[in-house]
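Next up: just one chain, as structure tokens, the form predicted on its own.
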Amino acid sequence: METKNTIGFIGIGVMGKSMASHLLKAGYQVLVYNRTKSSTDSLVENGAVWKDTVAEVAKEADVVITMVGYPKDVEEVYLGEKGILKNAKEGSYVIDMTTSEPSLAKRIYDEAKAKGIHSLDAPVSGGDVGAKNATLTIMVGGDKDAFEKMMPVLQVMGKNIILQGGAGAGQHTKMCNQIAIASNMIGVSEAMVYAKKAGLDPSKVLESIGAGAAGSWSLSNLAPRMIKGDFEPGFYVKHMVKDMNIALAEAEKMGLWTPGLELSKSLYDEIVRENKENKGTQVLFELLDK
């Protein structure tokens, strides 16, 4: 019987906790590290092993998966003095599933390759629902052989898993995803506010329009939360703003005009000014429902 890899998982947040739990259930030994140790308690109770530092995880794991907050966190976790690449075993695999900068993914890939470590950038889409149900879309950049080797691990967490190209291609694809979502969230929010103001039953409206040409993931999954007044995060506003900033910077480098993205960013900036950056992205409904 094949011995399963030991997997290190760094970043146990809304998404990471579910993703790590699927790996445990699949029979992998999982080592966990998170800045807030208490976030890992339920995983440790179910068999995960807590490690005190990123370096300890990297030294012991065959595969290290990261799901942290911002590009600066990715840089620190991978390239810092006590980071993954200074401590990982030669021949090991590192998979960054954070939405981060394509240029940073390339830097990590180059430094990893120089040390005999295989690197993939593999951001995800599907929110907390996709993480819980192990149905995440995973967009991957890196070498084909590393991708194929890691496919059994990725399949534990997601369903739609596609190699998009070389290092950084996964992150560029995630930017396409966020650009599409940014304008769509405005439409979904406006439609639900319109239904409410017109005196309609928003749930019935959703039943009609969700099955037609207006259908989208955000409409199916986030409009019901808007209707209930549930603005808790499946995906944080602060992380959406971070993603939009990356996408706008990349678009500018390409000389690309993205008016929908710019408008969405301006609305989410207003939400941040209202101190709601820790709410879910569906809180846009509340901003428009005034």
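Moving from the form predicted on its own, what structure would you give for the form predicted in complex with a further copy of the same chain?
Excluded here are partners and other molecules; the one chain stands alone.
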């Protein structure tokens, strides 16, 4: 009988909870830590083991997965004095699934390697629904050996799992994803505002334009919410802004010209100034519908 690895899971938000729950169901022993302990209650009821600190998780786990908020959280959790790399076992694996900075992913990889720890950056797309259904797309950066070793673990949480290159390549790929979305959200929002102001039936317009060259995931999934005035978060404005800040910083380092990304960032900054950072990204419609 196969002995399954012990997996530490740090960061039990909406996404992390679903992902850790799949690992439990797959038969892994799962150690959990989260800033707000109560978020882990249902996992603990289902067999997960609560640990009081990040360090304790790192000391006992064969694989540590993190799904936290911002790059500063990633930095603290991995590189802090009481963080993962100071405490993890030699030969263990660490996988950061947070959307974070490519350069930080490289720093973590380098420090991990110096300690004999294998590091992967593995951000995801697919949102809460993808996490719940274990259909996340997982974009991975790191060493091929580590990627292959961790494939069975990643397959428990996602479907389209691709090694995109060395350390940081997973994060860079996620930035491509967010950059494509950033400008498309403007187009989708403007098209829907135009439809409304021109006196058309926006739902009927979607029937005409949804399946052709204007078609996109955002048009199919978010435009109907715009039309209904449903601005509840599928993907939070505040997270989109976080991701665009990372992408803009990386683009600047590479000397890229990204006028669409800059425009989108400025529009979402305005949305944040209107205190709508906890709305879904489709609230851009409301900003333009003036």
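Positions refer to the first chain, counted from 1. For clarity, a rigid core is taken as the largest C-alpha set superposing within 1.5 Å between two forms. Computed from a predicted model, the values in this text were never measured in an experiment.
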Taking the rigid core as the frame, does residue 27 move its C-alpha by 2 Å or more between the two forms? no
